[in-house]
Every structure is written in C-alpha cells, then in structure tokens.
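Take a look at this one chain, the form predicted on its own, written out in structure tokens.
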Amino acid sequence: MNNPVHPHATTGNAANAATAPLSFIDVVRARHCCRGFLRQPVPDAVIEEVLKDAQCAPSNCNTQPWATHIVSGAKVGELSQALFKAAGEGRYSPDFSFDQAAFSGRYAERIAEQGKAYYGALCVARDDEQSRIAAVALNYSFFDAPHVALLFMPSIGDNVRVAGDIGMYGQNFLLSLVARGLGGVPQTSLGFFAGTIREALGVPDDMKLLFGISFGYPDLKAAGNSFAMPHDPIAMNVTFHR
C-alpha cells in the first residue's frame, strides 16, 4: 500500500515542519493514526504550542477537566518497561470498560476492516497468534514514539460529560500535531494499564486515565504507516431534519 498523504511529514524532521501553514481542511483530512515514529525528539517549544492549542478545546461549563502528563526522554523507556511487565503478568487496571465484542452491525464491521488493514500492512496472518501478540505489544513501546501524552480526568458523575471534554481536547492535540508536521496515535490500550501508569508517574488515584497519545515525527517507512482507513460517507452517520 502507499503511505497516507501527510503534507508536511516528508522526511520527518523539524526543518520540514517549518513550511507554509496548512489550511484547516488540509489538517483535518491529513490526520490519521500514526503507528511508527522516528526517535528524534520534538523540541519542547513545539510541544508547548501543541498543548496551547489543545487547551483551547471546549468543555462543559468551561470546567477544563483535562490533566495531561507528557512523558519524554528516559522516562519513556521506564514507562514502556513497566507496561511490558504488567502485560506479561496480566495486571490490567482500566479505569473505564471497553469491550470490542459489544459492538455490532456496521460498528463491528469497521473494527474488522481496521484490523484486517493493520495486520495486513504488518504482513501478519490471521492464524499467526505469536505475531499478532507482538503487534499488540507495539502499543507498549509507543510505536517507537519519543513522547507520550497521558490524558487523565477527574471522576465526576457517570463520567460521560467529562470524557467528552477529554475527547475534544485530544482531537485538538492531534490536529495541532498534524499542522506542525508531526503525527500521533490515540491509544485506548494504554488505558488498560491505568494503575501501572499512575504508579510510574506518581499520579493520584483520584485521577482516571481515559487514553494516551503517542506522538513525534512520523516514520514514513514504518509498516504501520503504510495504510489509511477510509471513512464512511456522511449519509451513514448523519440525518438531516428540514
């Protein structure tokens, strides 16, 4: 497959990120889940600008309930080791439930389509259990990203409103990455180890982990970046009332 189009990420370095600004349409339509990164760290000043953009997200009653932890440098390796250890011991500690089997109809079809495309890009056969386990484990090394953003939130009520706010914050974060020639991938899988991550980072127990975003300069040669999922036409999701 051909690599997804990413207007700024031609070689994945800071020089190429300093090109002409992308339009909003370009940014939105260029965003995709990046699953392969260069080891080159993103300058602190750039990360701060991304965080400023994310901070502009709307929230219910302007509560701004996000508590973001950015992991970089040696701490990325330490956190990765902790995740591999927890996964190997089966120590899952999610703050929120997630069950792929609960999805049905077109929702389930989209899950299957994404899985087929991803494992196909990695050349992993459906019956190759060990290779599939190794593919899942790429989440625990953050797809070689030099940075990880962990999105924590306070637990309030049924958490739905707060989680919605975190989702909008995360989208701002992801779009800001694209606008700067960077890539990111939101990872629900990191949320399965909320307890492990809290312990590794010294985060209080009352802050709940919804998901993480691994980010950096895209490695356009990585197999995980050799495909892009299509989106259904809006008629599948939108009903007009006139």
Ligand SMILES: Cc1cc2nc3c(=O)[nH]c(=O)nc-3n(C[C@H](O)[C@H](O)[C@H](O)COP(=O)(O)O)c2cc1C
The other form holds:
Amino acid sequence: MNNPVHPHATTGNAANAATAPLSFIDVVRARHCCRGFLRQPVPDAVIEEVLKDAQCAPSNCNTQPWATHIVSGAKVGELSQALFKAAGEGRYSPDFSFDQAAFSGRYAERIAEQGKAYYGALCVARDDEQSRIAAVALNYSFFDAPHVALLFMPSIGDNVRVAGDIGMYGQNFLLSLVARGLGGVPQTSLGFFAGTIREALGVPDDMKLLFGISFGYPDLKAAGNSFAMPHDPIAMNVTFHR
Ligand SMILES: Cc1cc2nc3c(=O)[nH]c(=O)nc-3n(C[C@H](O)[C@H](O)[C@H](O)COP(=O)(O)O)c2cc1C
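Right, the form predicted on its own is done, so what does the form predicted together with the ligand look like?
All chains and molecules follow, beginning with the one already shown.
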C-alpha cells in the first residue's frame, strides 16, 4: 500500500521536506498518525516554524492556554527511561481520565478496529498479552521519534473549554508537521504519566498534561506506519438542517 503517513515522502528523510509544497487539502486528507521515526533530528528552525503554525490556533476568547514543552536530544532518552520505570512500577499519574470501557456502540467498535489494525501491523496476536504490553510500551519510547512535544494547560473550571483549545493547537501542530515532510502522533498514553513527566521536566504542579506529540521524519519502513485508519463517511457524524 502507499505509505499513509506522508503524501509526498518516498524515502522519509529531510530531502523530501524540500519538495514542492502540498496544498492544504492534500495535507489534511493525507495526515495519519506516524508510529515509526528516523533518528535524524529535525532542525531547530523547522521546529520553530511548526510551533509558529500551532500558535495560530483559535482559542476561547483568545486565551491561548497551551504551554508546550519540546524535548529533544539526550533528554528524549532520559524521559523515555523515566516513563518505562514508572510504567514498570505501575506508577500512573494522569491529570485527566480516559476510560475506553466507557465507550459503547460505534465508538467502541472504532476503538476495537484501531486496536486490531495497530496490533495486526505489529503482528501481535490477540491472546499474546506480553507482546501487547510491549506494543503499548512503544509509546514510552516515542516510537523512536527524536522529539516529543508535551502539551500542558492550566487547570481552569471543568477544563473542557481549555482542553478544546489544546486540541485545536495540537491539530495545527500535526498538520504543520505533515506539510513540512514530517510526521507526528498525539499520545494520551503519555498523559497517563503526567506526574513523572512534570518531575522530569521541572514543570509546576498546576500545569496539567493533556497529551504529547512525538514527531520527526517518518520511517516509512516501520511496521507502525504500514496502516492507515479509515474515517467514517460524514453522514455518520453530520446532520444537515436546511
Ligand atoms: C488526543 C489523542 C490522543 C491519542 N493518543 C494516542 C496514543 O496514546 N497512542 C497512539 O498510538 N495513538 C494515539 N492517538 C492516535 C489515534 O489512535 C488516531 O488518531 C486514530 O486512530 C485515527 O488515526 P489517524 O490519526 O491515523 O487518522 C491519539 C489521538 C488523539 C487525537
């Protein structure tokens, strides 16, 4: 199949980022999560442009409530070690819950389809508990990405409006990556270790971690990039009133 992660990358390296710019429609329709990266770091100047694109996101009353921490270089390995240690000891410290069991109907079906596609791509059998745990743990090594953005936010009211703003910011970030020949994956699984990440990065307790985005140049040969989740037809989600 054509690699789903990046529409004009053929080898997944920095040279591809220099090819003709993609249209917005190409970018938005071709974006898929990238779960396998080359070790090659992204130049600081490119990361800065991605951050400027993300910064253009709309927010409630223009509050711009995101606080982004970019981890690169040796710090990536250090953070990964801290996450593996916390996960091994069962030290979860989420700021926000996410309970897959709370979803039902078509939502639950989509969760199952996503799991099947992911574990299938990694050749992990349904009943192979150890391999499943290892597949989830790829999140803690950022799927080999050379960079990870941690999206923190202040805790205000019931947090729903602020979290919505962070989502807007995150999508700008992800689309900007794709437009620049890069790939990224948002990760709630990093949010399950908010306390560990705060401690490792020296982030104050009053800043809450919604999710992270691992990013870099896609490794087009990685098993994690060999599938693309389908998105339902718009009729499943849209009601027209005319
Ligand atoms: C806020 C958020 C958190 C996510 N957390 C994870 C995660 O922890 N690990 C992961 O592999 N994918 C994660 N995903 C990626 C979703 O599984 C993915 O977006 C979905 O399956 C649709 O696939 P696509 O983005 O490739 O179109 C997350 C996505 C979002 C928006």
